[in-house]
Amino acid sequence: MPPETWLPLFEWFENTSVGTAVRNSLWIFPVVEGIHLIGLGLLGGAILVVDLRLLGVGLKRQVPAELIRHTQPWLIGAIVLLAVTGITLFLSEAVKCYYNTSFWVKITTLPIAIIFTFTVRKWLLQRLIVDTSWQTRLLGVLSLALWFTVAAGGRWIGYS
């Protein structure tokens, strides 16, 4: 749980014009959430294609670095879309998020997953790895675990 001194900031977030508009509209929240889910699908696809290759499941003829190069624009676009829609959804219920453990799991794991994806995974894959090894499998499992935690945390925000 965050420090109690953060609560006024979350109250301020919720009372912004965007937060109020989303909360008071019948349609804005579900439309933004639908777009957020499309972004989640794009992100999941971009992550899964590479991580499943690292695990040795599918696309075995593809060099992982090539897959990263081809999926990178989709990944970046998905992250931007998720950030814009996620912030919009957050502003409409910031105080609820403040008290929600699932929100804190998601918001803590998200930067770790992003940093991992754009640094560690990319660094290892640029070593022109062609065959699956214990290292590529470990990398795939770690990436999937991080992104699954982000997604699960986000999904459970609505249920807790």
Second form
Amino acid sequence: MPPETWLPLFEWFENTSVGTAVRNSLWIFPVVEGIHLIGLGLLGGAILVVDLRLLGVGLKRQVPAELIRHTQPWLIGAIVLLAVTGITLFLSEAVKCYYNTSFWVKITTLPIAIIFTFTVRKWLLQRLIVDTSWQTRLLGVLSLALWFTVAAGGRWIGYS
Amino acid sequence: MKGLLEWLESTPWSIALLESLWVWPLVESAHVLTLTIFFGTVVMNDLRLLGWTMKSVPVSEVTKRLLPWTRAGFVVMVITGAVIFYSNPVRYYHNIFFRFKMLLLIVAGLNAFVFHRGIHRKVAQWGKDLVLPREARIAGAVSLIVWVTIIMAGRLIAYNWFDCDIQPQPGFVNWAAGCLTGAN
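Moving from the form predicted on its own to the form predicted together with the partner chain:
The next block holds the full complex; its first chain is the one shown before.
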């Protein structure tokens, strides 16, 4: 749980014009949630194509660097879409999120997942790795585990 | 149909499922998270057909390597989806978003069927072309649009805006939801 002194900030988030507008509408929250889910699927695709390759399954005849280059714009697009819709959803129920453990699990693993993914991919882009090794497998597993935690934490915000 | 669904709803497992504190949310979460595998691989395949990603990778290779994951994801989606339906069959049966989603699933299935039975048979010939045949691009675009709409419809099933017990509703809503209103 975050420090008590953060609560006023979250109350302020909830009272922003966006937060209030979403709360006062019957439709906006569900529709934005739907777009957030579509973004999740797109993110899943962009992540999986590379991570499956790192695990030695999927598109295993391709060089990881090539797949990273191809999927990068979609990965960034998905993250932007998820961030915009996610912040919108958050603003409408910021105080609930403040008290929600799943929210904190998600919001702390998210930057780790993003930094990890872009660092690993930058590193892979600089090397011509063709073979699957225990190192590439480890990177794939870590990436999938991190993103799974982010997504599962996000889904669980609604249940707790 | 109604009788069968009412019987399903009265079975002990259906009641237990709906009232469960953990099982229902876990099944629902599995349904949502498997979206990343199923829809994720579908999207990448469709984007390849449209020529918007992985242009240097032959279509046949993208399809061959991703399709097993699409299939596995689909199986999990259907099983978890069926379990969720079983937890509250009558309600879902009369939910217009659920009905719309089922219709779109048929459209998505037909699109995939026509694609695989048609132009995809010659994939070896056009697989490396920079611009793919029109039919292939159309199949990719249709799939993308239909699946995105299915996700939105699926998300909206959770809302009871048009449920039969929320009245009055416009006539076409009650018709689409198959509601028996007071007038009947």
